[in-house]
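A single chain, nothing else alongside it, follows as structure tokens in the form predicted on its own.
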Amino acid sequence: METKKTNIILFSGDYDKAMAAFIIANGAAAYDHEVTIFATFWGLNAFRKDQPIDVKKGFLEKMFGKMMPRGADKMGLSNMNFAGMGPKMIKHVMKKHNAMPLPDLIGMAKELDVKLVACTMTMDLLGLHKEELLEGIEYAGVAAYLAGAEEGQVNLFI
């Protein structure tokens, strides 16, 4: 029996939307597909590390990434954002009821075998270098993006 393929793009750097895309490819994975998550201009956030990483930048590039949020943990919602108490709401609402946070989502992924791949030509656009990722990240463009879609069942981009 040929191995399903699940490819997603997680373009949004939206918690909401960042958490949909790890529920819909963890779930995947444990259907035994073989799952890439291909993070690009915002959707990178996901996949920053929270702690700041001291690496040479330019002036635009510090700029970015100052204005943008380090790490999972701190990506605002889609909607109802209110200054940031959204995320505090929802992020109460998820632990009353037992819901795994983002965070936990990227790492049951990697446990998964779920291929996270960060896309290097936006990370070259807003001055991100991989010692600010997570470990376990890959590195590739939007061709290597394409050769698997090709390939896939599902293709989803969030």
Contents of the next structure:
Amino acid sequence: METKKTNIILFSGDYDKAMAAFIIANGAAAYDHEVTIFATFWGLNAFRKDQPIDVKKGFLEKMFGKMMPRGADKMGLSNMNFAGMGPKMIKHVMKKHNAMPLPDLIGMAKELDVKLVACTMTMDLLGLHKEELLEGIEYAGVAAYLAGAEEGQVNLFI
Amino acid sequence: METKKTNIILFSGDYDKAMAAFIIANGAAAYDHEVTIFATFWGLNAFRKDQPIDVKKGFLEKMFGKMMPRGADKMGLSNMNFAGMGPKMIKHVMKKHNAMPLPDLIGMAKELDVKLVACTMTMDLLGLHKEELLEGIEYAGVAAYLAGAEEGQVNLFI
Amino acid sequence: METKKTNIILFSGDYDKAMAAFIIANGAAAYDHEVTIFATFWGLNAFRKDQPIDVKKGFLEKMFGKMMPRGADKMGLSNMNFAGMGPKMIKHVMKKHNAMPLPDLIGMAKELDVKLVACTMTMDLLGLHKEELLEGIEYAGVAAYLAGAEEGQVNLFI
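Same protein, different condition: the form predicted on its own was shown, now please give the form predicted in complex with a further copy of the same chain.
So here's everything in the complex, that chain up top.
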């Protein structure tokens, strides 16, 4: 039997949407799908290291770098963000219900061999360097995404 | 000929996005697709009854319950919400053009045998109980979604 | 070999999301996919001409027409819009990196024979007339979208 494939474009930089992406990805990997998460635009923030990394940047790239959340744990909610209160509430109920926080979901994705790909074109635009992203990320463009997606059973844009 | 399948994840709690989801779902059902709408996170609000239901909840769950819109008719717009004016404008022009409001689209979906599924994991997180959701909803997790989606022709995340 | 098909619903009226839609569409067209972008709700704004067109409208339709961005170049960002500063920043870094601005991406899509379809039902709702949209657009409803999507390999909702 042919291996099924799941390809998720993670465009959003929202904590809750990224959670949904990784829960679906990890579920699909557990069902033996070949799974790829292709992060682009604000979704790249989920792959950022949580500490500032010393790289040379232009002025606008520096500004983007400062204004965007540094890593999964600092991302806001798509809804009811309430100046940061929303994520705290969600994380609190998640803890209570033993649900995995986003950084753990990303760690689990790696263990399950979910392929994490960062879109090089939007990294350029937002001034993000490889040194600033997590270890174990692959780098590619829209052509690589399409080559996977045209063979995929479950293709989602999140 | 094999029955085609449409699987829509309704993540968004926006009136206009939920409208799009149900218009596509009802269209696909009219074309003899097997259709499932899997509501998760804020999308669950479309399945809420419009009256408060007396269930026992913790503090945060109570807060979420109060802050989130109680049912399809009370949801806001993803764009130009204008503190609630946007939905009124949209509903006004919809009436003028004889377009179905969201609660009617949901009713029609049920008549067309669109399977409405509530994500149990996010119900837990947001503190939503079965008693608070519409009749005729099914309850499942990401595994059930994936089992359907991997056989689907049209898979969308809304 | 059968021609692969990519079908993108462009629901969002955000500059960055529309960019993503057209970059994927143009990429897929370059890989010989048959590509359709079906614009609905706020996504229709990407197809608007940038000048006011004299058409007869009711009061609410006039208001929608004024409040919504007139064409691709005037759309805001989904994230970090900062009252219009965000798009300026993005366009600045795009220029620096020789990335195509959205109106050029749309022009390229036309050259690559990407089928641009405007959803007639939501045009009615938002009071948009054919005269207000770009040349070369086709007009259809959800049935036409579904007929394409059920044969598609890459179906996305953006």
